[in-house]
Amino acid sequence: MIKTGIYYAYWVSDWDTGFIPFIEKAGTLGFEVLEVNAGTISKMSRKERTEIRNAAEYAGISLSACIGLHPSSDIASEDISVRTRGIQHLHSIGDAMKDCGIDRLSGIIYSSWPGKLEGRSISKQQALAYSIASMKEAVKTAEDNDLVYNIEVVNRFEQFLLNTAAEAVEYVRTVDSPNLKILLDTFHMNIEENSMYDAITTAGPHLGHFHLGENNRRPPGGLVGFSWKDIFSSLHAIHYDGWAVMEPFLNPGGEVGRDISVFREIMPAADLDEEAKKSCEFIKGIIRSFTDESAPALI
């Protein structure tokens, strides 16, 4: 059964932080997952993710890395140094993993972000081509360790190398390793695809990973916004078993509302944690109305 979770920072204005109290949190509000910031655990020392795989396993929380690569570790830049330097930071992400307990990476993480055509000296094709050759080198510590890599579909807004499911299909086929496949996000499917349940149905076995958020990114199950029965809907069509993770943002204020692009209260004196707690439940009976096993996948 699909895994509910949420991302760490629905709850902080910086992203490096630590991470266990929102594990704790993460549990007492129902959800299965927390999602972290795949560059923070970087930089931890050994000690410190040891107590966090410690925390995680004593909450009976799975957890799930993130993050969009700095244009300085930029994998598609036409610079060899700036990519190089990528593949080095993908490799000591994976190896943070495996001492923090994480088996799965997604985001940006075969560019930067946010990432622009404009001002590079090569076409999207060029890119592209840079991307792929070093993701194919750095897929190797996924391959060696036993994680998958998702990369993540986002609008044309936020990266310009990957903004669709037939997109990043192709990218994925093209690096050709099991331990590649690819994150969709309600939201940014919102602006790039025409159907969402098409897009789902086109990544079919190679979707690894997938984020939750309503139009303008409050928590999933408002009186308005997108039909979630349906796109669980679609999830259930292709047999996805993998996490449902919500990626909501609400504030503004400090590195994440700057980054994020969030310039006003989304959801003006909400409770953050009974917002949460209240989405979980709804998601989580979506998904309990798919589990019947007699019921026929829609393709």
Given for the second form:
Number of protein chains: 2
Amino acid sequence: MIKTGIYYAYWVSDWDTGFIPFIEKAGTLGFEVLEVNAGTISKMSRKERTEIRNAAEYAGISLSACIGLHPSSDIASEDISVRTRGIQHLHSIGDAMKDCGIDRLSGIIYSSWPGKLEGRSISKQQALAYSIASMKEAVKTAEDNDLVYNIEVVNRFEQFLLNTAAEAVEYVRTVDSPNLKILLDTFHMNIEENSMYDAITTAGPHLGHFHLGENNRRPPGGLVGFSWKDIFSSLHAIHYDGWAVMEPFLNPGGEVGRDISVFREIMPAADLDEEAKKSCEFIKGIIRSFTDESAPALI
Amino acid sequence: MIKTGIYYAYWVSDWDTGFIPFIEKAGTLGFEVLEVNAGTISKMSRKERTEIRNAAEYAGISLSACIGLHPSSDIASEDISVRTRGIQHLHSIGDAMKDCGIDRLSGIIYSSWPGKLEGRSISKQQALAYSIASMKEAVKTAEDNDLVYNIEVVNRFEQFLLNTAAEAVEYVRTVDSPNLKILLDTFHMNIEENSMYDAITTAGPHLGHFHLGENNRRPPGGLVGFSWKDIFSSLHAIHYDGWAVMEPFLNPGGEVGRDISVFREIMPAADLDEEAKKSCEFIKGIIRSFTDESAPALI
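Alt. form predicted together with another copy of the chain, vs. the form predicted alone above:
Below is the entire complex, every chain and molecule, led by the chain shown above.
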């Protein structure tokens, strides 16, 4: 059954933080997964990573990791030293994940975040070729440690290489590793895909991770918003059995507000814990409706 | 009745161009309005502007103008010389519009495009205060010449000041000129607003212009996409009688592809004229259904 999770940065203004309080909070609010920042764990000591692993095991929470590579570690760069740094960074992230007991990474791991075509001396096709060659190296850590790396399809304003599920499928087919899959995110699909159903179907067996968020990154559910039953019906149709991690961002300020481009309170005066809890219950209810045979059939 | 239009840049790769062929094309395809680039007409001679005016009159096409101010003309800048340049630029645009017989301007005329908060030495509130003070000056050209300036609400990746209709309403109320109104665009609302219906209702009598586009900037209509009947029903409910101008962007390359962040063919091998014509017919049909009393009522 699909597990429901939340990204820790929902609660913080700056990316680097200790994750243990959020492991406990996620469990209390009903989540089964906490997604953490892969960059942060890669900077931690082995002792700190072991503490995270133990805290997650104690709370019964699974962990996933996410990152957008910094432009100085862009594995699609025309500069070989930048690509090499990126591949090395992905290797150390793989090591850090192992220490934390994390088996899946996702994000903009195929280039940089943000990543513009403008300013590069190469074309999109050339950048893609560099990225694919780098990824064939980087994914070896995943293959050696039974990890899955998921390339995140994002909107045009954050990256130029992979804006659609179709582009991502072509990428993973070219790299051709069972440890390389795709992350689709409803916020990004809503900007780029003709149809979320088609995008999920196109990803099919290559879909390794899934991010949830309403159109403006509110937590899923509420009076207006996406048709989550249809979205999970599409996931059900392709037999998706990965995790569904919400990635809401509601407040401006700090590194997170700056990097996510949040310039106003998206839900003024919202109680973050309460909204997360409601959204978690809502999503878990939908997931149950597809697995519980006693639930009414969806049309 | 709402007139249906199209933005000329649908057909070009670079912003500066002659508009007369597109005036004729728009008419042939069924449109009643062509929207042109205000920056381009501001650089034209009076003779060239008169030719545009005559061509539009001859074709029976109304013209509107649109611009995103360059950062060097940002009227929200902390640098008084940049703000002054922006105000001057808006004055010369107003003069150029008069020569062309254009009575409405819209776009990011309250700051710059693109416009990030990062890198400024002032807060969003301070930038907003500079913008409003500048606009009180700039709008005088509109007041003196019976023009309407419409501030465009755009997504977070293109501007930080006005991402929602509610923010724009507060802005125009503060400037308090009958010649300053709001442009809402379905592409941008889809990223930022909880509900397009609420956004249109919030703008209400302040709505002076309206842009159409599907979620990924395809022309309106087709097998999947927004509920255009609901969108026009919302416009009907607020008695909107301005124009509805589609602003599709389908192809990468050139200044336009770069600035709009199009990195792939959104509709591969599409016949641009044919798609525009189909979309124009579709939108005009919906508009007629709200004004033709013999048309079946919409639920």
